[in-house]
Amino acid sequence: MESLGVAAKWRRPGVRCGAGTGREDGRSGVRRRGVGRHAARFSAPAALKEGQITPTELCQRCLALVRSTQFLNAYITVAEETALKQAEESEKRYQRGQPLGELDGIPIAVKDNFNTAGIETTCASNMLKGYISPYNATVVQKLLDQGAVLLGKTNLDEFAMGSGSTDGVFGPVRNPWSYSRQYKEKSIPRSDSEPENSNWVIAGGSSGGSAAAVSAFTCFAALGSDTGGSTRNPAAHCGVVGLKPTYGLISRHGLIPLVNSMDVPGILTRCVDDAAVVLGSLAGHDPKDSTTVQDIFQPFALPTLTDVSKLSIGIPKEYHVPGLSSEILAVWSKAADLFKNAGAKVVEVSLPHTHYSIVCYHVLCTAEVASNMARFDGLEYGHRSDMSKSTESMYAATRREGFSDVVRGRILSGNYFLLKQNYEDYFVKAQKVRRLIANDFVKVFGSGIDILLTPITLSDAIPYVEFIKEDNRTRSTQDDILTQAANMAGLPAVNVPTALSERGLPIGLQFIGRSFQEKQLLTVAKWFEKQVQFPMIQLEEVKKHDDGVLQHQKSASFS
């Protein structure tokens, strides 16, 4: 692994993505850049394998930003014994010269809708506080099987049913651009009468956790999931980058499920190369898994493209939707227009279900959801009431105690949908608009256009104050209306971090391409990646911020 880099001085983190040496070629992928001036960095695979650092040393600076960053929230569970054990583990193969692999002494984070054998699951809400899984989810295992070191769970909306991350139970998480200089030197002055540190901005979600961590320089790589977005939504506040596989390339097996059918493991890193390395890691059939490919996956080197003459870039028309920020247009169609100067031709394109798309996409969420959420009934694992009356009024105690109102106003949404009166007009018309959604997509890529190129948010990450204004439900609507058509084709799709706003805030941008096709995918997204050299995050000053929000992390270790 070439690019899974570190800052060489970690009290003034400065490298988004550590991509070796600077050099122009295969190998590193990515150029020395930075604001204002270059960051020493280095190749942290490489840099283990020659020595020049150890794998217990680079779990112990994380660890020690881990605790730095504290104030953002992004860890729910830190499991530093385990880590520690793992990264001396790893540094023993080192020394005998037999690393498992190029993520061996890596540190990573996992979502905590991910179970984890030994470390508590919770999935941000109490009907899983104290949870414990006996087993790892298939990815957590392969990581490990890797040698990969895990540094803990992180945060995210409960159950993962959200777009912010500021729906569980362990409070919000705050966006590291949020304390970047970036950010500061652009923000309008805080008034008397405003409380201290109320212009933080959300990190997205819900695998808000996974994209601050990773953008905070805690890990280098971390796990999320993505239902309608949700691993490329907060990629594209938190300025990382967030890929989002194919539908049944990577196994879903041990992932607290919300929605079958569109579930998917995401993967958040500081650069394309990282994301390619770690789905060379994750791919491929489980028979822990019936819907994962059966297929053989072939992890692939992601090569320099330089010359794009050859690719036909689609510009969905239906993507330019109300609500889409000045600012997002703009950077969408330089983006084009840089596509259309380097000789790659760029087409409008139609996808007319795109319209029908967020109505059909939460008529089929909330059916699989009320599904799903039957399984938290007290009586096999997770909270349980005291309420002794009955098993039925135990069982209704355990679901109105464990659940918040977010999860439970979907649940009953679900049930209704699912009515035998409503079935047919409701669950069923979903089901075939979906179909038609998927086609518009097939019909697009067959008449020989190669990726798909369309904003992700309707603007930059907002204010925590101005987010919570509103509801769950229509923050949802708002901010999965982008993203969630790629699930429901089952689409592979990632965010490249592109610019900052007039805020210092990133913007993200969304590649989505063929079924199955991440090597091109992410090929191109590299190439585009390379072009834009988006800009380093500047936390110069981490401080612990003492306002109480991490009064529920622990530290865990494995059985």
Given for the second form:
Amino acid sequence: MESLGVAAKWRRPGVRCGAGTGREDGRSGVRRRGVGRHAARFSAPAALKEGQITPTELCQRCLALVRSTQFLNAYITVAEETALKQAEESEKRYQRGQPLGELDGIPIAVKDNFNTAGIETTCASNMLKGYISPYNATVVQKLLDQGAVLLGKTNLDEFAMGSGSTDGVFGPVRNPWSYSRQYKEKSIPRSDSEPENSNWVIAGGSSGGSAAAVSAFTCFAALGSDTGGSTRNPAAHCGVVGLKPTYGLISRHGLIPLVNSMDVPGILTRCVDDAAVVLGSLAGHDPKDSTTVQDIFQPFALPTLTDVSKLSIGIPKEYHVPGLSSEILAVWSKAADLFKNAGAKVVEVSLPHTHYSIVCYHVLCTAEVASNMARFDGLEYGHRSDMSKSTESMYAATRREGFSDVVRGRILSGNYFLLKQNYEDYFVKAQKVRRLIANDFVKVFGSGIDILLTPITLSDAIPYVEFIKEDNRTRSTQDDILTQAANMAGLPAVNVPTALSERGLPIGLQFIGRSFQEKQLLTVAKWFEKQVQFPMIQLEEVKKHDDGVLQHQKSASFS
Amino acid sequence: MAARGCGGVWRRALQRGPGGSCSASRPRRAVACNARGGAVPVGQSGLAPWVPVVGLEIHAQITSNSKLFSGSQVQFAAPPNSLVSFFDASLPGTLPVLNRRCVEAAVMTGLALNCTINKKSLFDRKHYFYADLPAGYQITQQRVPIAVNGSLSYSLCIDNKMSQMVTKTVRIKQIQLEQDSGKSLHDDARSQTLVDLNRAGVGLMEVVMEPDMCCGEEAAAAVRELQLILQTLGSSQAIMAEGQLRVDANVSVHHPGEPYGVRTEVKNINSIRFLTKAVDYEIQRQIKELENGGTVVNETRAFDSKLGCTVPMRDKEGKQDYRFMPEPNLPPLILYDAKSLPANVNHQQVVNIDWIHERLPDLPSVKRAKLVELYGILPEHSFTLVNEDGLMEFFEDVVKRTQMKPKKVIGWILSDLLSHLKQHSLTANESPISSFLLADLLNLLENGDISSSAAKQVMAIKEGNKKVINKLIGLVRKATRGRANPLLVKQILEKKLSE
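Given the form predicted on its own, corresponding form predicted in complex with its partner chain:
To see the whole picture, the full complex is given below, headed by that same chain.
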């Protein structure tokens, strides 16, 4: 346990461990003392249960923060009215002493590609601007059923196609760390003539809005979606925990699909314990999604590991890709050392087909995109062009006006791969390669490896102005390279914020676990989280609006 | 020889002119096929004979309470768009959930058609844009369908003589489960299209028959047999007029020994009678086209029942690439048999092929054999009894209530009752003479109480022919040696007959 000798190296000046104790009235009983006393407790309920803050107050504070961080562009829709109503209901339950559970009264945000009844669901596309779904996605319904307060819908790349959250019709998401003291101190203005905020960095994507929303303390948890890394990538860039569960563990019903065979609802939280709580509330068979597993899911509290000596951590050599920044490489190898020094077995392993993963992903992804987007014809819902010469011309104009170039580009290539003359050469081959990639993982885990440890991004977040110099396709290819293999194989993977870069920006690492072994995966992630003591973001806006309640417990394990 | 099999059909068709008002009368074609389906030289024209080849694709709507992948109700003629779930309207984020009842119906049908049931079958997406296909694709089973390699035996009579029946077999290539589309109504006057999604997503079984047929009559007989099987199984109501059974015919012609000709697909056939017409017309059209030095184009044609001819379908022009892709939202469909059934499995969750097999009802062919065996009637009579709606039940009801031998009963039913029903397009269930009445009548006849001509007259009256009553009065007066009051006799008879 006392491997803190190693962990201490990770600490940086200004780390606020268990920062922001009580409220101004001095009541500091909010914090839960005793490491590992009760692992899977959501951070805020203690305060709620003890009546230190009411759900309505908590909701109002979050809404205020949403407003004051509006420049982040994290939210597309803020559902203030319904959120306050939900908070009020929650308050009544607390008054009766009958809260629905850990999530009751907890403000959450949902990526805008999950259907929410009565609240606009846009996918950041002109095609669905103004679209109000008549039903809730299963995951949204489950959160609401457990009393969570839905603050709003978060920004993304159009239809989740991107890795920067820069390609949606509502504009790019700004990474909250761009405005942190940590980053500001390190970044040198590029020139005097440039406006002050031209240095802001991307949030990553495509669930950048959700990651930014959690990172900026506007909510306690957010839903993302993860098809090729869309939850883990922005989590890494925004310094939050991003969990992509095993395919089939959480219902996709109501998630507007990108690639059905790889999409998984993702969970973004401030700490690993919180991710476990949210997972517990979402996982399980859904009769509305035939690809969810039938097995009954038992929600779990994460134990606090004290002994990692029985663990076998695999370091896949193929993840040492060209373009990986030396900084990330250093953090990765330090993390490996951390495990080694704590007594774990750290083994270099090989996933030989990793190199083919990204091209294979490209074919499978675009093919499904082409198919999934076919329904947007302007007839039943969504945008419809005024063009009325013929049904065909109406379809064409509707789709031209409704979809961005990125979306149309993917539809075109997907349709190309699916043409009769190309199907065998592209789609079928890609499926075979996908099987090989999945088998790579099966072999590695079969050889006794428990968890794989890999980098998740090639570098820390880059400035928006740099990011948009390359097109979406190039960026997605680069950025998904370390993440999408887990989607191809359907495995659970999690980003754990690990360290700050030289520029004061978050760096995360990825843990990949065995299928349906989320508990083991998160237990290890939690141990690691504790060792690295990732610093808390220092945001002016948060300080202004918070007297400790919002960020006093960044992580349960801190308290 | 030339008079055998379908040859007769061609002659009749030719004499009438197959085009109806569509085309002028045609010259005789050297075309024929015999009962075995081979080409037969006609001889007299001196031209090489043509061999027509007919294959069928039949869509049967599955009888089930809800749709194939959604919980929406299935109902004919409900108010437009009243039976549409979010999935049926393809709202983003909705997913298909397979209806077990539809799977069982397909397994049942597959077994009845002697198919191999695939223990693992897959679903695919077939893409095309159409207003009544809201998802932009249809979920079907293109790669691995639920049932394959079956056969269907059917019988038809030669030269329209009931006494000359032949039995033929058509191979069943496959049965696949798929979604029905919605309906589009084109309002040309206002240049708009109205879409009704009630039918969208209803479960269909597509039965693909190999091109083993050679004329409209064979196609019709095969479809009629299939229809009876589906109705017996209850897997489809198979009413063509309601669109529950839709038949597309693939037709081509070639010379013997040569490869198959270019085929056309004929759609919009909504009765068995029209199927015969459509196929025969199309065969003649192709022959004429080819003999005039033209070519047959691979196209989709629609049968125009008013004009009695086939016409190219304009909106089906151009080759479609359906860009098939596995349906990622549905896991493979796994079926079990007694051997593979895992222990401690929830029986509500699995479909057991053997269980279904054991519970198959008697198929029409078995019913016919049983009728022949049980009642000693002729095989051809058993066909009529089984093939006509409700007639077998009617016959058996009568037999149960009368001392008359079934062999004699059948004569009354087929020659007297059926011809009347046919004249008035009635089914046995709608017969103005109930099975009770006919049984009573036949009993009187059997006991010698009335003569056969009196019985026939009673039937005629019951069938609506009031004039015959005078003949009956005459018979009564004769029997009472003129002592009965004719007016009273008439009153009593009328009362009795209206019972």
